[in-house]
Amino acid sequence: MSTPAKIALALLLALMATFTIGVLSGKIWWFSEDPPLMVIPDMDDQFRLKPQGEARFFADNRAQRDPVEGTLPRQGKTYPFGMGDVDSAEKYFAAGNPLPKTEYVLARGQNRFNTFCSPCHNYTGTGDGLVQQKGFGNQVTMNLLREEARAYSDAKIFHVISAGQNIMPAYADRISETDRWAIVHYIRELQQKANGGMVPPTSNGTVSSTQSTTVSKRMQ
């Protein structure tokens, strides 16, 4: 064989090795939608199901399955009542908020509300966050900042978060009786400071900036 036959056997094997690397890499793969040939599967390659989303192996092709009845998530309570129990509810937590409000407690009821609450209520408590412009939910009932609300007793909003309202699902099983705890804090917060200073009448506790490290060690 000639040299420049040679050369040319070279280049076309040489070509033809890196167009089977591109195609088993999966950088060469236009003429198929066909995943990559893999000849060690990776992480990549897994049977996963995505929030919200279809899985054809359960019988109501339903990804997201809910908790197996009677089931808690460790150091978990149940919360003893439904949504429409708002005056047992009250009556059980008639003695208020348990929580010191410290610094502390308002930053992680802050926290939390951002976490949690603010899609709905928005960051302001106003009503009107993402989820409600999205046409979800009416922003007169969610606003928090409104009369109505702020003459809610710290009971009622702490079972509303536990419990849920209307189109608003419970959290008791998502968010721990003590941050609730917070959050309902945080919401006094938000409007005290809309009604120009006024602490609503319902609202209980004051700032002890003295409690706030006992406090904080409790709720980590």
Ligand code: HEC
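Since we're looking at a predicted model, the values are computed, not measured. Only the largest set of C-alpha atoms that superpose within 1.5 Å between the two forms is called the rigid core. Positions refer to the first chain, counted from 1. What changes on going to the form predicted in complex with the named molecule:
Once both forms are fitted on their rigid core, the CA atom of Thr141 lies 2 Å or more apart between the two forms. The two forms, fitted on the rigid core, differ between the two forms by 2 Å or more at the CA of Arg62.
Core-superposed comparison between the two forms: CA of Gly164 displaced by less than 2 Å.
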The other form holds:
Amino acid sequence: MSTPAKIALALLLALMATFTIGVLSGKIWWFSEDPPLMVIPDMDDQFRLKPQGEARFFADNRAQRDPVEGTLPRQGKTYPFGMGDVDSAEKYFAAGNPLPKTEYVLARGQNRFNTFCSPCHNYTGTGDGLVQQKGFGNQVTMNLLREEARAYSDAKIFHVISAGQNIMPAYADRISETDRWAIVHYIRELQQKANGGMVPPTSNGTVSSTQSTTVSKRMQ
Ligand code: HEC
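Given the form predicted alone above, what does the protein look like in the form predicted in complex with the named molecule?
Entire complex below, previous chain first.
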């Protein structure tokens, strides 16, 4: 074989090899819809756990793990009071809801309530949400519209959301402080509507002009 022919053959072989490797590695991706053959596994195909999936590695078989205790969202703050410490919370938050009861705040409160609370408390706050309907052990999700709950202070409701109550989980690590206060406004709205629009006399959930202007420094 003449030298130019050898060079041409070598070039052709090199081209074919490049093309073959390109196809197999998935680089020439328009060639096929199939996932490429991975000689060395790519990072997009690796062992992973799916949220709410199963993982036999863990004793409880749940793939989804709780965050490490004390984990906070970015810019989050730890909630200082324990579940049973309602009195301290009521004293600390005696000023009531620091957010003004505006249309926006109510809409935000509704959005967060529907997301986090409605599974148990239902969209209306009656306590017969899906979790309760499907069977919540022998637990009863409390009706937030009943007389007793209507008489709670804003601080108490804020405290229950933040620290939990008995079987109800704490939400301080999942819902920001501002959003928790927005939820409190929304619960007040649900309670007022259920009560024929009447504001419960013991509630401090109504907006006074001073309350709406004193957006607490705590929130900033
Ligand atoms: C997993 C179900 C569940 C979720 C989700 C849930 N709760 Fe509860 N909630 C309960 C149960 C159960 C109780 C009653 C606890 C008890 O026995 O003291 C309760 C009690 C309460 C109480 C006290 C009522 C009273 O009369 O003492 C308030 C206030 C409350 N929840 C608000 C909320 C808010 C606001 C959210 C959303 C941020 C929420 N809950 C999410 C199950 C839930």
